[in-house]
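Below, in structure tokens: the form predicted on its own, a single chain.
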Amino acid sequence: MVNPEIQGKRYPRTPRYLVGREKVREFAKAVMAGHESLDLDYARSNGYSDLVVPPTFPVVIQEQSLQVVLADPEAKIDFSRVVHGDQRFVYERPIVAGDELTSELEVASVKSLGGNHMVTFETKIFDANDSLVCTAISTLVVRGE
């Protein structure tokens, strides 16, 4: 059973991550992404400095936070029983190559519903300048007993 009592707490920042071109580019041919994420040549005409992550890209750094909370034994969250609910991203300026990164989670809500609880996270990733450039929202359904 999942702590309701998380609701609310934040865990620490995770180490920086390098946003790597080749990173990008495997991302981007698993889901298909356009050329901004594959060819420097066409992202820097179109310009960007550098090739542009996919739209859900930021999955990448939020799992590091989501790892955080599911190892924290307070939280009480069995992953053996979790299941993807919900998953959504609000950017401020699009996340190129080159980009160093952090991520900040909040456990924005912990409901209960039919045995099943409904835990929303939503994560702050910053840049090097310590400047928000993408905000992920997800929410794991954790199957009752």
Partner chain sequence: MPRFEELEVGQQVAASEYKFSRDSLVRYAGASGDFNTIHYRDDIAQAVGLPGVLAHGMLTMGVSVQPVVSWLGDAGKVLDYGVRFTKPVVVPPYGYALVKVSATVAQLDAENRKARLDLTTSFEENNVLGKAQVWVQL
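Moving from the form predicted on its own, what structure would you give for the form predicted in complex with the partner chain?
Shown next is a single chain and nothing more.
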């Protein structure tokens, strides 16, 4: 189901992702956000250079790293049996449209529990200056047969 040997494995950084203003709006509408995430003048009046992303937006960056793991033949993860267990985002600073982000994923742990596997990923997200902006921590449950 999951190869326990991937614990501790670190995957290469994902290509730079430019946070686009309209992508922020698209994501904001999908999570039913209000004008705080849609209105550029409002964001500027709050002191930001551009739209601030909704708090869970870094999942888009995390997803890029996860795709690398799910496609890794060594990891042996069956995507169709994956259920999300938990998720957390720890921010160092707000992410705004115009940021260029990359992510680096490490497999923090692989555990077995009652026929299921639980894999925890820690994805560090960096800006163009190589400063950490957010850490996304995610546990996937891979359900047994």
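Throughout, rigid core stands for the largest set of C-alpha atoms superposing within 1.5 Å between the two forms. Since we're looking at a predicted model, the values are computed, not measured. Numbering follows the first chain given and starts at 1.
- Relative to the superposed rigid core, the position of the CA of D50 differs between the two forms by less than 2 Å.
- Fitting the two forms on the rigid core leaves the C-alpha of H35 displaced by at least 2 angstroms between the two forms.
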